[in-house]
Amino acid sequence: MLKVSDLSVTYGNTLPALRGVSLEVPAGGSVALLGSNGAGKTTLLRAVSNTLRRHRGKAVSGSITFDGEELLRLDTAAIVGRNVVQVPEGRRIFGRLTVEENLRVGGMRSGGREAARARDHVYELFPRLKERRTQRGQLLSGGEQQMLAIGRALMAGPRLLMLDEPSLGLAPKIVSQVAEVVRAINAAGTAILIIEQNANMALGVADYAYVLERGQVSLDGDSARLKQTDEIKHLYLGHSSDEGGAPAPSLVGKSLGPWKEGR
């Protein structure tokens, strides 16, 4: 489905953001991309959506294909037309529009009946949005705004849904609810690529995960197995096996052994 091959990206023609990154999201799969601030996670989503130019970024090598079609040759609208849809970091809903109007914007590419079915599906996933359907987006809570951002993306009928830090700024209880909905979306057949610093949340919804460090994939594997590694426990889950709290070593270049085999 989605295949990123040896992708390198720079900003301002000088600052490297991604260096030889490769990853895959299979049809109906659920993949997490972990990493700290500045690791290159959002840059990868910008590359897939082909919005790098808006941020003075450029893909200098590599390719991104979706069902074999090169996405770097398409504009953002055409990529959405291929049913590759992103939920941006920070929600970015239309604050002055109502919940219903926000959803209507998300379904502009769909016919009336199709959009109505998509809206009803969103309301099934998020009953709270149905209760608030006439309320302006700016008056919703943070959790409700995140629900609306995901719901608006679902109105486009995505085959691949990309979520950029959906847990950011949310209370733990709301994070759990969002994770549950993401799992339900994936179970219904939509492939998921989730970008997160919250490793517990991301590894809980994804089958497979990649770790980005300084613009490179440093580790990847089955989510359940990754969660048990000392590196992930130390760097992302708040555990440390080192006496005195010594920092974990860099993961870049670390051998993955049999995890790479049979993918």
Contents of the next structure:
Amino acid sequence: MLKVSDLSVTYGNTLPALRGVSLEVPAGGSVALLGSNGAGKTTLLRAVSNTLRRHRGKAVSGSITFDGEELLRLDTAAIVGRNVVQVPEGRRIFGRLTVEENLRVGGMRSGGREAARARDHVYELFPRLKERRTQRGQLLSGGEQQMLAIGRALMAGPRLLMLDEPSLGLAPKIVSQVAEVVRAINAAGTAILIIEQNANMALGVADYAYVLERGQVSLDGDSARLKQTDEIKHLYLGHSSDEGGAPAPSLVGKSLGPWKEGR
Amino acid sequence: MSETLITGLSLGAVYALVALGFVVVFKASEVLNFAHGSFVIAGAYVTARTHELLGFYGAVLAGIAAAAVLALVVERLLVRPIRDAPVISLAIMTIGVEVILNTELIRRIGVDIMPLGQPWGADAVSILGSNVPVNRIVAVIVAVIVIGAFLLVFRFSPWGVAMRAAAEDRETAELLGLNLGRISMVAWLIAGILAGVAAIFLTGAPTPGLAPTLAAVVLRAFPAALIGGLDSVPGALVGGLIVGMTEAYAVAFQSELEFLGRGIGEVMPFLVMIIVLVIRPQGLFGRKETARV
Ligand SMILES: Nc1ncnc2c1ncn2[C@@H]1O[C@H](COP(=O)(O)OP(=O)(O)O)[C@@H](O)[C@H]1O
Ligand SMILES: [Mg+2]
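Form predicted alone already given; the form predicted in complex with its partner chain follows:
Full assembly next; the chain just shown is listed first.
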């Protein structure tokens, strides 16, 4: 379904943010992409949705196909038209629009009746949003905003739903609710590509996972198997090093310098 | 003094129409369109040229259509190709367009005053003992209807919702499949229509018709937009009213204000703008972020 092959991306004239990345999301599958801050996770989603240009980035080589069609040549709206939809990092809900208007924006490409059906479905999935439908987005709590961001993307009828760090800044209880919702969406037939630093959450949702380090895929495999590897335990599951023996090689010289999103 | 009040309301309503177009274009496409004034003049010119042939109402439609088409052409041919240019370059480009269009239109108007053929002409009615041109009253009524229709579209139509979403966060709007180009196009179209409507009243009584001085009159819609806040629709309406009222009262008290010099009515809107901006750089209803554009 989604196939990223040998993708390299650079911003301006800096070092490449992605180098030869290849990954696949099968139809109806659920795949996680793990990586620490600055690894290039968001960059990958920008490439898939073709928003790199906004950030002065460029895919310099490789390809991204969806059902065999090259996405790098389509514009963002057309990619959404192929039912490849993204829930962006930081939720990015429209704070001055009401909950209902936020959902309307998501359903704008589909016809009135179809959009109404999608909205009913979203309200079923998130009764809380229905209760608050006339309120402005900015008044919602972080968890509710994440639900709205997911609901809004569902309005576009995704066949592939990509979520960029949906657990960011949420309380553990809410994180597990989000995970549950994502599993339910996947069970209903939508393919999932979930991006996370929270490996626990992502590996609980996805069948398969890739680990991205400094722009390259360093590891991939079934979630169940990946959970057992030392590297994952060390980097993302918060185990101390004496538990897993020798420190994982990727920890050595690893730079975790945070990169702040500036616009 | 009810005459001054009605003059102010009427001028204000018409300035609001013009400022509204400027603000909508800015919200939808992040372009400060200083060519907006020439859309008004182009609309007035076409109405004046065609009213004998088409009759007044036909000519009004022709004028509105001309202003709308001109707005679309400027957007497609000049703004769109360089939309990634810095905001300031785009703004200065539109100033260039304004200068070129106005020079040509004013050359065509010549030294004459061109009537637009408003059927109410210079008729006046007596309200509370003062004589008020019918043009002023029609202006208020039409402006209120047009603004009301605009607000309904802005609030409830798919375009209105999409436009407000895009104004807030363009990247996210695009990630949900919105076509920003189309949203912007509709905004320019609406701005052109509003300009064409305003043109009818800015050239009506007590003004004898379309004259080159219209350029200076239209210029006062810019302080209206800035006073209200560049990105605020309610701001454009309030700003328009403030400018209209200021102008009307400055003219009414002209003799008392003589010590400030002649032409005080033309200067006051800009003075008010400067005062508002010093106190509130983002305008009365504007948001802080856009003040730094
Ligand atoms: N707009 C940008 N301009 C320049 N460099 C960027 C930009 N966005 C991201 N980067 C760089 O690309 C790398 C990957 O960033 P990102 O994809 O945001 O990582 P992640 O989402 O995994 O935290 C980082 O080194 C970051 O500094
Ligand atoms: Mg990121």
